[in-house]
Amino acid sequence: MAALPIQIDRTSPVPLYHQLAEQLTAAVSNGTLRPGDAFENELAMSDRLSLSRPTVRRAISELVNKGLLVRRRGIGTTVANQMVHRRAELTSLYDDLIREGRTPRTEVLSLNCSTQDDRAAEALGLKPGALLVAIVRLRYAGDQPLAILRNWLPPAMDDLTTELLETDGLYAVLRARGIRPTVARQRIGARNATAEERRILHMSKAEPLVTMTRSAYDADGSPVEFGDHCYRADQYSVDVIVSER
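Atomic model of the given sequence only [the form predicted alone]:
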């Protein structure tokens, strides 16, 4: 592979490994390095940039930990399949894809404006048996099916249309109506895909799903939506920053 043009400023207070990691990350994000591309050998990069091997190793480890690079025995380091990295903040998958420089596309699999689901009703602060708006969408990143998004909304949203949901993200639709999701409770997990989910997401039987349930609330604490989503694990990850209290 061609050597990436890397600029290291030794007079900067920014650590050398971080300068390198940021430029390597940018090369993956902007498509200079493509999924499957071989990555420059650690020793060669160290010699070329006049950096110590521990500095280069730490920078590369940053990208491995982010899921941007993959180390394989006998093959070396390669650029990983492109993934969506959702930070632990209140964003929509639609917004995440745009931020990653990818092209989101939505197919509405079903839209039912008078359905019942007791779990969703409870999450929305409604009585069991209340009529809800239920949406099932298939979200693509370009031509790649990425996630099945199941959402329930209060009955006041019963004028939603398929065309509107395929044009923009759900949170953008809510914001356009003056509904602003401000805080959410999320639970992230993993499970095996059903046969129908494997068919829709083009997955093999051995591949797992990342799952997320979310109850979102506005600034007054009123529930605005409940979601139960599943994502291809090879195309999705969650970044969480933790700190000591």
The other form holds:
There are 2 protein chains.
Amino acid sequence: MAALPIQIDRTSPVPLYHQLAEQLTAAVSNGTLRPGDAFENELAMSDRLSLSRPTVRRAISELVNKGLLVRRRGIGTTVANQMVHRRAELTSLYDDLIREGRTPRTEVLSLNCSTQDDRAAEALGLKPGALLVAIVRLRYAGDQPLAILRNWLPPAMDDLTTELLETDGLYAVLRARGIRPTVARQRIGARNATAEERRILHMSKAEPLVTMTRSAYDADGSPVEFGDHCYRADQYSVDVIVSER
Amino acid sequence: MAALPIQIDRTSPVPLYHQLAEQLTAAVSNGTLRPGDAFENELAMSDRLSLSRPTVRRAISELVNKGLLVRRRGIGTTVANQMVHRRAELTSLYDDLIREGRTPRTEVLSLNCSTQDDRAAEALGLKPGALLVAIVRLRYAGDQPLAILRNWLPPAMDDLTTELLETDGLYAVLRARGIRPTVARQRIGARNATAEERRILHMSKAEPLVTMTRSAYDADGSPVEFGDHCYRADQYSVDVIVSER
DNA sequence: TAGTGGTCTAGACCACGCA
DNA sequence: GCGTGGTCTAGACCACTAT
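Moving from the form predicted alone to the form predicted together with the DNA:
Below is the whole assembly, all chains and molecules, this chain first.
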């Protein structure tokens, strides 16, 4: 069992437990520690680093919650087996495409600052008939149309412009205004494309669409955005990590 | 701000922070506390209940992590806005159907205890060509066929029987053997049904299927099960809660 | 200035798994 | 019996927000 070289900076504004957790995370994910390896125990580590046991414990807990480590009473702490440790993230398709190295592009098909849509209003916590900002965008991956994105926002967002939405993603625009979606509820399904969707997405045959409706909320639980999206099924799937921890 | 009536049983084996967290959770979800309401502060609560502040804090943290409460430094703790608080769970379709009040039924189409499937073997952390247990089941909701479930398990599970699988769900059978899936990685997409799938699922027209492949792991991160499922899209969708916390 | 949550410490005792 | 993680205490100081 290796004693990892850890550097703690007590003058940093970063909490000690987080400094420690970051360095431990690095050691696990860069392979310094292999799956199954025993982990230095809490008492030894707190002694070695001159940290209190609760502080060390909190750092280790962070890794346990992420599934990187397994704690067993009476046994010790060990590095968890393989398992891709990427968590489901709250990102946009835009980010996903960039990550895959494809060059996404967005075309705003319509931008209407006073629409009515009862399903969207309800999702946004507003009364039926409330006026909403409605956006319809077409997402390309390279030259190929990939998805039709329909989004509704609260009326306060009525100063959005086509340019903003086409250069940055919707989520980037929201973040720039201090709005940070934190939790989202998504429903994923499938259906056949309508004639118009087939035309817009250049779908020749009777290919299916993957559908996703999403209600996004900030840390308070206040609704931020409601979306109803559809993707060409041959081009898109959704990855999710489900956890009982 | 109400002082909630909390009962702490110090003779119980249940940790104090968990007893407290459960009662606080109940107060929030049954509407005793409304969204936006101020929450009793940590010091007052620890004093009132004769618990240490870290213990109270840990209980509150549990609710914050679930998204029920919002803590703001200098402000206080408040109840989060609406937002359905159900978390994405690692359950089977079987459980989902029972919850919806439909009566699910399972028919085992085949059970083969020494199959080869390289994709499944890789997902289970075994060498290509390794012998696996393969199960194909047909899931009904009431009288209607809903899904074809294909699962692969490690060779150690070669004593499964058709009866077991048809009376309990697969996950119940695993749990009964002390195997507890904790984390799963799912990929959800859509495609058209093959002729055979159309026949088995009684699909008349060119309806699409929702597809889901799932790799499930236990708390150690050891692979437990690999599944490749398809559902009638008109009958099924997947709910997911994505969180950045 | 007063009150809140955020962090941290130095102990303590218990429950569990193993030799 | 011994070492591990699991829980709990009684303080302390700090950073932030409101008034």
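Everything numeric here is computed off the predicted structure, so don't read it as measured data. Numbering follows the first chain given and starts at 1. Under this definition, the rigid core comprises the largest set of C-alpha atoms superposing within 1.5 Å between the forms.
Relative to the superposed rigid core, Lys127 undergoes a CA displacement smaller than 2 Å between the two forms.
Superposed on the core, the two forms barely differ at Pro208: its CA moves less than 2 Å between the two forms.
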